[in-house]
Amino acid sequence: MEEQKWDQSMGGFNAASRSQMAEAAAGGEESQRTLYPYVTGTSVIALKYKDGVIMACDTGASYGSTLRYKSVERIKAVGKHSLIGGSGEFSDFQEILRYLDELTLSDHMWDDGNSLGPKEIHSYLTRVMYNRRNKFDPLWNALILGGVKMGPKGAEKYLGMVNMIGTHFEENHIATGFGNHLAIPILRAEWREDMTFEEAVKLVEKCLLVLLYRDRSSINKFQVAKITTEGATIYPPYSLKTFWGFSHFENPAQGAVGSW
């Protein structure tokens, strides 16, 4: 009787559940990928500027609510014309990178003088994410895909995102995770199409600093990358100067209704 009560209190973790786990551990059940996120990365910010696309994020990865890893790179080059940045479950992001390696290798083997551009790769990712969502086994990520490729009208900049259920869109500036709430208002107010690279860096650094102050999963170690017609450049990680002396930081509960 006591065991039945304990099973109910644990949300139905009963003898049948234990037998299923034992069967899986013994190799009797086919292995599955992430059903819940474990090691996760936070926001990625990207925007178009005069010569190409810039992308930035921190290098932290959290194990639950613990900032376990401090040097995780979540921005990668894809083929000749694209950059990808990923929020969410890091092992799923690694799986997506493996898919993209196979895609770019297959494209290269055609040896037809053409190569996949950012628009084609983004389209591919939307199909992958939506397919996995329909299998109820999603890849637990929000992805940003940006790039530049020469077209009939010259250099064509592209920036798009796709999330874990396949929702996707193109935009001039994009942020995932907490950045979707805190960085987008800043980008909407200050972004310009003719921004230089230096101006674009200052803008993404401003967004990253806001996220560092407000997002507990963010760390002060950031990586910036850009892609132009000359190719992709991923810069070494660095830190930003911070100021924690704001009065609301010193006593955040002061004046809050119902606060402890």
Contents of the next structure:
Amino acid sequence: MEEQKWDQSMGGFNAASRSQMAEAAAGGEESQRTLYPYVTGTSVIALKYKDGVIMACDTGASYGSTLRYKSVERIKAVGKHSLIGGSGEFSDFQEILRYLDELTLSDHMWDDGNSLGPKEIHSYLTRVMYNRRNKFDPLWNALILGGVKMGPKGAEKYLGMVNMIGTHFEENHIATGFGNHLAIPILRAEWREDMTFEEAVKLVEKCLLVLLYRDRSSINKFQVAKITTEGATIYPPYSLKTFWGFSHFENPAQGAVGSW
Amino acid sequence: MFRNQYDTDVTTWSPQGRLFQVEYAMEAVKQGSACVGLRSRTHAVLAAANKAASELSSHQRKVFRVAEHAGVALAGLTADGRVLSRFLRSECINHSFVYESPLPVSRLALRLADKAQVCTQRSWKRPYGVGLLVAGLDETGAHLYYNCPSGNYFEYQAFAIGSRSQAAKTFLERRFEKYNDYTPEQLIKDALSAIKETLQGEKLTSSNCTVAIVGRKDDGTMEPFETIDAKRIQEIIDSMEAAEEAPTEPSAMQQEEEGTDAAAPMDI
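Given the form predicted alone above, produce the structure of the same protein in the form predicted together with the partner chain.
Now the full complex is given, and it begins with the chain already shown.
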């Protein structure tokens, strides 16, 4: 074994030996950086409405182009006042949930009447994501943080986003992934202040339908969640009705005769 | 307290289960000039009696702003107090950086207490010789804590520390039950009256006391921690003295007060 190693380090610089040399030099530690995402969730969309914030996404997680997992919950409640939705690498999302668990647990154990609101959690996540990016080891996610908290001037709604490079902002409506391109234009045109829950769900479903038709990594199984001063509710998954009866689908070669 | 064979080291217990060095550190607090703190549901006030080393020097600074929502008044070794104020400021800033929100006062008081406790359990350290009244505002309302050199801390409605603070405590004990509903002005007046008790005959003016307040107004806007300027303090003192001339004022009944009351009309 030792002879082999000796030969390789003396010999040519191929990829294998280089990484082995790096390993030896670093004292046996291989690179632990995130290089690519493996199991990914697609878009999440969210918007503020009259009583709080509504968030929705599909329940699919893809492994490259394979639709590997079809019942994945990508929106979770955080503490008493917030919801988090994540797209991107699902294992990183789970790790983030673990960090948030630790945070909310210590907050809960204080039992002093103070609790972490959505703004605090968003700020915390921004610090985490940005610091990881600076180490060239990002958590490969785009996260949406929404919530409502009672403040001195009444119920304060909050909706913000942070992504893998640490970019963060607050808005009345947010989307990740393909949602940025397909849902945001709809939300910009049709979002209004103080929508009712029913109106908000209709708007969200309109966006989800577009994403279902046009995003190949989305599936027809969605979860809608809301957060109000009463707490978080994540509704059971359901499907949307789709229409495929276009004449072009019936006779695809009509306009373009091909060999197949 | 008398010297004994168990008081050389902070890490030596006495047979009765006492740490004498820690108790001696608490004596240092009693040597400092008085500070009082009191709070309502929405506001907290700190007041300190200014003490100057000599007539030639300026008075020692005893009230420090720690963050927009909190501040401290200290009694004892002012140098130790300055260092602890810097620590508190840094804790508040670090919390704000990560969470973009103010550090709740109870958690601030805990961090200070834990820091003080460390010095009671290391043979190469000595306890901080300063007692701090920590006043602040968070989402659960206004709070007042007293942190002592032993590492203990308690929440108070009203409290006084430093030399002759017992007179102030007696004054506050009679009135604290109503403080939750006091207006900020009433709190300031009571704070000044409490400081007056500790001056023992000396006339209370804006130059021998410092008052600071933090709170939340009825409309929800915050009044950040701020020392009230001398001119306004003098106005409040003057209005208090004018009210004291009237015999219905309950504080005029107190024995300690009678001496100063008799002095006031003669001074004019």
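Residue numbers count along the first chain shown, from 1. Note that the rigid core is defined as the largest set of C-alphas that superpose within 1.5 Å between two forms. Because the structure is a prediction, the values reported are computed rather than measured.
K.L.:
His248: with the rigid core matched between these two forms, does its Cα shift 2 Å or more?
P.N.:
Yes, the C-alpha position differs by at least 2 Å between these two forms.
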